Structure formats: structure tokens, C-alpha cells
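Take a look at this single chain, the form predicted on its own, given in C-alpha cells.
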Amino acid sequence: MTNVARPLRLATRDAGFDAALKARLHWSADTDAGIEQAVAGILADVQQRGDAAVLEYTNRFDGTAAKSVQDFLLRPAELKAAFEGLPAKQRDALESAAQRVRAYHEAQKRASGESWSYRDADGTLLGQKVTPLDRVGIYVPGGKAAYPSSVLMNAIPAQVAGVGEIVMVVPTPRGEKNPLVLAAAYVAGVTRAFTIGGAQAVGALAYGTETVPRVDKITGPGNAYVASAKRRVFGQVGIDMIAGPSEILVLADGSTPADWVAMDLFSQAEHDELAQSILLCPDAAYIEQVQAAIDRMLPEMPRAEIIAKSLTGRGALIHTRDLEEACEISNRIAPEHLEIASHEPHRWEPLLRHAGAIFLGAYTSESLGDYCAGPNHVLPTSTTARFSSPLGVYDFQKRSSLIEVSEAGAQTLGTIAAELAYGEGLQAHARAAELRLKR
């Protein structure tokens, strides 16, 4: 085991820079082919045989011995029970949270999600149906480690948004059920709960079972498997998108402790050997600072050496000319957690375009986003934050066009139409809109 970290220093008067900065941003999302291939044949045969193949693979994998995938539901007075037996502490803190985060996307929602119309001087109607999804899935990591807060981050928004059904699959590796976990189904208002994961669970999901039934979109993060799933299954179904390994980038003017920042970078780090940790800064000294917090803080974390493999294998820790040029930087990183540890981030925040969630000011650590600030932890990574938003409402609606044409209307926009229709070589197109004119 080693507690040694080293990111890597650049400095962008450096010759080389660019090159040596996008080398270390590089992350694949390319899948293996052997989990590919694993992945296809899951899939195919979820969808041949539904329960059975589902049930194989979950006891197989979890090294469970269920007779039948009704064995793998969590029926609603188990998840009342494990909420109810929380310590109180956990079961504060977890209303707490979902009080913030429901908040919130209710907020979005009265932003964002409603219908509207309005109509045209010759009486025609036009607008837009906002609606939510009937059914949707959502995925919660249960391998390594215990997930509430994503069933928070999931389940939270599509209940505001109005879904009708909310089906969770939680992994459970040799059984194991997690009491948070499942205690925040019940507090998030999940309707129906699996304990089944992997690319069978996002098969079942896709397709429908004789158990598990077919929903229309499928969110939450997950392994290789699980991204390699929801890749295939796209198109059956929705998904919100294919997670990236974890990232968090500090613009830091020196103002703030630099043990602050090297915590917040370890944060990240933590999760796994792919998270990547950068430092953007003017102050050179400030730089050295923060490297002897690493240095002198990290033998007393528990997962020391996945922070160090972390961020000797992906970090940084960059000297820039001035703060304009870090935020310059940052935009084309457009990185998953942005935080401003600076005693003026309302200065620098309008020169950053592109991340996913934006941190202001030192007290504002990325790991209260991460579990009770409010607003959606599930964001765009690798780059994908250039044109990606934060998992939300929006993404339990769709939009259906509203148009009600009136005679007045129709005089008009028939001519047009009728006119455009056979310039396209759609004689019935134009003929339709023809019919309407009065002769």
C-alpha cells in the first residue's frame, strides 16, 4: 500500500502544455469488448426468457439462491421498516436531504415544466403539453458501496415531475440489503424495488419481464456492465446518460485553507483509481500548500490508496497566469464538479460555461451537493458537460406540440404550406392544405 500522491504538475507558460493537459484528461468510454460481448448475450437472453434468465444471472453474479425473481422484490412494508429502524441521526439526515432535494426540483418544475399556449390574432392556437413518463427505472450501485443518496437523486425528480410508476434495482451481493438504501426508497417514494443489478436488471427493465415490468426510460449510474446495457438497450427505452468516472476541478485564489481544498480533492479521488482531481491556481506558493496537505493528510484516510492511485494516475495541479485563464481552462475541461474557492466566485462564476455543477465560494464543499444541497448530484462527466445538463425534471417529461389552427389561420398557412409542399414534391401534402382554402 502506498501514501504517497503526486498529481501532475503543469504550468500553462510550459511549453508542451495542451499536449500534456489533454493527456491527462483522456478517459475512454470505449467498453471492453469481452464485457460487450458478456453484455449482448445478458441482454439477448433477458430478453428471450425474462424471469428465468434474470434470476440465473442475479444468482450468479450476487451469489444469491432465489427460487424465483419475486423473491428479489422489496415489498413496501420492508422499506417502512428499514426507514423506521434507522438510528435517528440517519433517519433525520435523510428526510433532511430529501426535504432539500424535493425542494428543489419543485422549484425546476414551476420553472420549467408546465404547459403554455397562446394564440395567434387570427384566433389559431399554439403551444406545448408537457407530460410526465408512465413508468421509469432507476439503477442504484449497490457493489462496492451503499448508494442512498442516489436514490434520492433519482427517484426525487421523477416522483415532482409526476411519474406514475417508479421501479428501483439495487444489486445485493450475497444478500445483503442496506438498510439506507432501502430506506430511502421509502422516503423518495419509489413504487416498486428489485434487488437484482448488472446488465440483467437493465435488460428486465428495457424489455419486461414476467416480473419486472417494461418502463420507458432508465437513469442512474452503474459499472462497465450497466453502461454497456444502457448503451444497447437505447432506444427500447430512454436513458439519461453513460456516467464517466468521477471528476472535480478547484478554481482556487489562494484565499482558502489548503487543507479545504486538498480534502475536496480527495473526495473525488476517493470513489475510485479513474476519478480525476484538478487544481487550477495562480499562486504557486498556494500550489505547494495544498501538495503538503496531501502529503500530510492523506495517511489518515481509510481509502489512502485509491486517493493516491487517483490522483498520481489522473490528477493536477495546475499554475496558471491568472484566474481568467483558469476559468478559460476550466471551460474546455468542462468538468463534472466545479468549485470556486475563492473569496470572490460571484467574479469568476460568469466566465465559466461548461460544467456540470457549480460550487461558489470556500464553504460550499462539492460533497454537500453530493448528498443534502438540493439541487441533482447525477451530472455529466468527460467533457459531456459542454452539452449536457444535470440529471432533473426534465428528464421524467416529454413535450408534445400543441397546434389548433383556425379558418382565419388556415387561409394563411395553407397558401404557405401548400406552396413549400410542392417544391418538396408532396402533391398529397399540399392538396391537404389546399382543401381547407376558401374558394
Given for the second form:
There are 2 protein chains.
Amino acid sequence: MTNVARPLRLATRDAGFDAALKARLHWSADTDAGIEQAVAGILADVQQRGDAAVLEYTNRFDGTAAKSVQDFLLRPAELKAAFEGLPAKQRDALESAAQRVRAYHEAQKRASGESWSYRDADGTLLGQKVTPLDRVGIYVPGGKAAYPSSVLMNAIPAQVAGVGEIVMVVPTPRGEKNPLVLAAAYVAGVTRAFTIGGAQAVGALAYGTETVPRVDKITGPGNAYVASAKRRVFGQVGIDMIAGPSEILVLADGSTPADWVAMDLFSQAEHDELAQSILLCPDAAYIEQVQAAIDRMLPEMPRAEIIAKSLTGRGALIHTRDLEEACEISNRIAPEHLEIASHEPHRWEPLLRHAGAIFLGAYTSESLGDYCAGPNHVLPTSTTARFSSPLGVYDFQKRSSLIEVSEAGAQTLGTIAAELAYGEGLQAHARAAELRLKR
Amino acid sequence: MTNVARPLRLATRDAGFDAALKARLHWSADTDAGIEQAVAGILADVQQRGDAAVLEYTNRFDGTAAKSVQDFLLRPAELKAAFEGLPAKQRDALESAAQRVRAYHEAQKRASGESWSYRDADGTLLGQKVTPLDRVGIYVPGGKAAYPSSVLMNAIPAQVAGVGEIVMVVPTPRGEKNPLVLAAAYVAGVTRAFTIGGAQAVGALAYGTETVPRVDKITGPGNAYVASAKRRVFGQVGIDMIAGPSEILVLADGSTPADWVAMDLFSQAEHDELAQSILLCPDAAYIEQVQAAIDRMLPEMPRAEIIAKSLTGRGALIHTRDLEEACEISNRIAPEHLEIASHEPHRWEPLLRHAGAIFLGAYTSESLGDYCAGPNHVLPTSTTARFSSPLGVYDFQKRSSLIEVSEAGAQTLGTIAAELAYGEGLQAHARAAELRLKR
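Next block: the form predicted in complex with a further copy of the same chain, after the form predicted on its own:
Okay, now the whole complex, with that chain kicking things off.
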């Protein structure tokens, strides 16, 4: 049974469709009280004892035998050597991906991340100054989920934003380093790197220790301990979103080869059993073709067992009345990845309001976006695309309003401000405005 | 003693300055365990019982005797009537302020909030689509801290962003409505309004009830219960930053009248006892003038007691070696409001990296910015200006990446993506890219 994948079949025409869809989408972010308590303890300890605590927890959890936190420092030469030691094809792929991701984020910065200002008729200047964060921390998971592409996707937007220092942390259980991750750090412009992880690494970055510098923001994925630690230090430092399971939603009009769509569903499902792959299609015969492609291709897949569990446990093939209805349902789901497998993707794109990334047309497999098309692969999950955005240059910048009121401006504005301030009972606000009025 | 304000005197030359400054800046956001528990209970109850729970809690906490949540609905005609019932001067001030805030946020949208895309040489399209949130909730405190200006500052950026529905909640203890708040809601384009507040209002907006629609994001200030509730529903919906006490930092070269600077310090201090007002100045004689102005003007202030407590308990007058050093200390503090009270503000502005809003020159009192200059008065506090930004149009928009890979593009990108995917052990990702390669 492990090599059979049977996504749930639903049809919008059926009674009970809404409830069935809701049940299939359900995922709870509730965290374990035991984890919460452990993390609170570790953070408090790191805040109080700094390096000593980081050293102890790392040796204990990662099975290392370091004598000081200095031993966890990865020297720039080591990152460079890891890059140079890769097979040429991998090295080229990593560099090409980095170059494309950089070009995209540079365009993003030009489009939405530059300072601006204007002057009123009375000479008053108004605007916003956009500045990079001083120093950021990037969390990279170790072990089985160590993805060099995530290093690129987190570090490059920070580098393009102009962040002064990019500090990477990556746990290396039993001291085993992943050369692709180290090479990616080299290519992406990471400034400092430590082989530490877990809540202790998050604490070190948030509070600073004798050896690990305090950062202004922490981004990057991690396990339940890391997620809980990020939530707890939020406010002290900035954090990115806490990610839920990965999701793909494919809108299909039947014009894309069924094999391609089936493989795209696999590529989401192979991440983990909780990943969610959904197909929305008005063509019942095409849905059967996709299921047939799933049946045919699944046995070839090295990660067939995970794929089967994910598709059977959380996947769905949904028959809709038409593509308009499919778009409406997609908006309700607000998926992380949204493929428009249609011969006229630009007809449907304007109807799609909520998604982390939209992949248009048959040639745009999600995996091209995951690695090298250019846009970021860190995307909002679990319906949070209703209100949040892909990781971007803007996450490594902040804005300061600029206001320079001219003498003439102070006369007009002072009268308005004083009136409203008295209305709110804030007399010092009113007087401060009135002092600038000419008598 | 209550009418004497003695901000702490510090000089950067003194031994122990760093520690003394750190102690004065200290503020803890720790929340009360009792509040946490009460809020968790209220939220769970609202999620489960909807309207019935909202009705019970509101009647209990606000001393009302409503029969259904419908009774808490403020009809559009009531908002309009509140506006029309205001004295002409107040009405005009409210409209002028709204018009200026709207013009500024429209400029902000043009500068950084529009969709963009480009095509590669091989015809691949890359970009981002920017869309407004569907529906947002705006929390407006009731009672003594009911500020109509906050209604404008929260609702107008949402309206400019193009948010479909703006739902305001404002508690009205004992049924007492603040006509200025209702009028501001009318002017700012609030779509629906309910006289509910506290954790129960946050829960109603986050989960939706029979009468209160579920929103995608909740913004606006509130007491400890509201802050705790917002933290808890974060993830389910978006939230803005949790605000700490308000802060002003004035950099002075001695060219601005000392009375003006003293009144600006008052205008921050009058908010509440925890508000923080700091002056940084290299001119010792000028610092004395500011203290003398404080002594002279304080007795005239209706809120003298709060001002005195705030300035004495949390304020500081700091003598620096020069203005360069003052700028460096300001960056360390990352203040919410930063006034450059200098005759050459543009000389110092480039040195200032972290601040919510920067007020340049003698005429730019913070209070003009609070009400009507145009920029938003919802700003990052408690050093979070290191990594976060003023509330803006961008908080009511989200982005979706757009990727349309051409057939030619799929050949180049497919090879790169497959190489990296195999390197990460994600074979379905690799195969999905390879299926698009021409054989």
C-alpha cells in the first residue's frame, strides 16, 4: 500500500463539498507544551550565560566535543574551499542560480525598495528613507533537510538590500558538514558562519554572546524548537514568518501533459508527509489521466513512500464546474505555490488574488522557481498568503519617515494639529504646534 | 514634587555612561501570566461560541446591556451624523488632516507599492503582483486613550491600498461614544464599525462570528489584553507591531528655541508615565536652558503630573562630545520619533540609520507629524526601528511572485534546477524540471 497514492477525490457539485475541503485543508500549528518549556529554558540560559550555555547545549544536542564557541566558527577559507571542492557541474549550477536570484532581487529593490521624497507647495518635505538592516542571522537546518538553495534564498536578498553583516548558523550533528551548504554560503555572500543550531543558536543571535554577534532579524526555516524560539525572541529581533507544511495548488485546463502535472504534485509531496498537493480541474477525464500518471510514475520515485503518504493523507483532486470556480476556490485556499497549467494563463492570473508565487503556463514547473528562476522560494504557507508575501529585499530593509516642515508649512499645519490635539486632550501637543506659529 | 520634572543628567564623558544609559532605556515587555490566561480563555470561547461569547464579554466588561451583537453595530448614518455634528473648526481640521495623510500614502503607494515585471532575453517573465488585503480590522481604544487621529492613521493607508472592507472595533464603556472617533471613521472610509473591544473583539475579527466578519489582518493599539490577544491570533491573521511606550529623542545643536524643544519633550511625556523623552546635545549651556524652560512651563500644563513623572522617571538630558557622537548614540537607541533640532538638519540626517520618523529642523515639531503632516504616526518603538517600519500602505498589501518560463527558458533553467535538486536528494523536483527538456 505504501506505493499507492490516492489523493482525495472531490467535486464542487457534491453536497458537503465545502466541509470536505475544509477538513482536508485543516492543519494545526499548535505547539507542544514540552517543547515550549524546553525552549524557554534554553533561551533564558543563553541570555544569562552566553557562550558557556551555547557550548554546552551544542555539545549535548549535536554530539560534538568543542572546547569553546570559537570552535564552531566556519572560517571564510573553509567556505571557499567547500565551493572549490564541488564537481564543476554543481559549482556552475550553484553560481547560475545565485546570479539569477540576485538579478531578480535587484529588480525588486529598484521597483519597491528605494528612498523617495517630495516637497509640498509650501516647501515642506515629506518622504521615506529606506535603509538596510545592520546585521541579520540566517538559520539553516542541518541533517536531512539541509538545503543549499535555502542559503541562497535567505542570504541573497539580505546582501542585495545592503545588510552589513550576514551571520549564518547551521547545526552539524556529530560534526558532519554539508559541503553544498558551505559552498552556497560562500556564493551567497555570508559574512560569518557558526556550526550551531536549535533554540540555542536562535538565542545566541537574538541576545548576542561573547562570540556570536547580536543580530537585528532572524530568518530561515527550522524544526519545532527553532520555530518556538523564533516566536519567543520576536520583538527583541525581527523574524520572518513561521512556516507550516509546504503546499502546491495546480489549476489545470487539461492542456498540460498529465505527466508534468503529476510530477509537479510529487515534487511538493516528496518534501514530507504533511505537504499538500491539490489539483483543481473542470475536466473529469483529465483528472483520470493525472491519477493514471501518478500510478504509473510513483514506483520509479526514490521517495515514493513519502509521496504516497502525503498525497493520500493530504492531497486532493478536485473536479470543478469551470476554471472561474477553480480560481475562486484557489483564493479561498491561498496556496503557497500556485501553478496555472493552462494554455491561456494570463486569462486566469488576474482572478487569482492570494498566493505566495504564481507559476504561469505549462513550462513553469514549481521546481524551476524553487531553485533558479529568480524569485524567492521562501513563501507564505497555511493561508497566510492572504496577508503576507514572499521573502524579499524588503524584509532586510526598514523605512524611516522624513518630515521637514517649512516655516510657512508650520503655520497651516500648526492650526490643524492644535485643533485636533485639544480635541484629544493633549495640550502639550497643541502648544508645541502653537509655539511655531508667528504671533 | 509632582510638578517638578528632573530628567536624568548624563554626559558621554562620564565613566559608567554606557551602563547608565542602558539602565534608563530598559523597558520590559513581559506580560502578566494572569492576563495571558484570561485572554487565552476569552479567545477560545469566542472561537467556539461566536456572537454569544462576544455579547456576554462585552456586556460584562463594558457595562452594557445589549441583547445581540447587532446592537453593537454602528450604522454608516450614525458615523456621518457624528461628523456633521462636530464644530466647524474640528470638522475642517479632521478633513484637512485626512486629506494630507491620504496624499502622503498615495505617494507611498506609487513609490513602493505597485506591481512590476520584466522579461528575460529568452522570454521568461519575472515579477511581483501587488494586491490589497481583502478585509482588515482596525482596533481603536475606547475611554481615556481614544484618539481620532489613530483612526485616520490606521484606516487611510488601508483605504489607499485598496482594501475591500475596513472593519473598525471600538469599545464604548457604559455605552458612551466618542463623537470625534466616529467622525474620524466616517472621514477615513471605515466600511463597518462595532462598539466592541478587548480580547473578545480581537477574537471576533480573527475567527469571525455570525455578525462580525473574519478579517485578514488586525492593526491598531490597545491595552495589555488587546496586545496579548493580537500576539495569540498572529498567524491566523496578520498583525502590526505590538507597541511599547512612546519615545522621542531630540538631537539639538542649540539653534532651536529652548522652549520649543522643552515643549516637544512634554508632548511625548504627556502620553503616559512610561513614555520616554531624551535630549542629546553637545552644548551644556543649552541643556540648562531646556531644563529652565521645563521648570518654567511645566506648571501651566494640564497634564503636568504625568509629564513630571515621565520626565523624572524615564527622561534624560545627555551632554555629548559633539553631534556626531549624538548621532551614534541615537542609532543605538533607535527611537520612535527623532527630531533633528539643528540649523543644518540635512548634515546629520544621513548619519541616522534607525528611527521610526525623522523630524528635520526647528519648525518640524513631532506633534505636526502626529496629526497632519501626512506620514503615519504608528511607528516602531522599543528599538524595533532597527528592523521595522512605520505603518504604511505596504502593511495592507501583499505580494505574489510571478514566473512564466518560456519553452527556451525551461531548457536553461531545467538543467540548473535538476542539478541542484539531485544534490538535495529531491528527485521529483529534478524530474519535473527534466520533463520540460526537449529530448
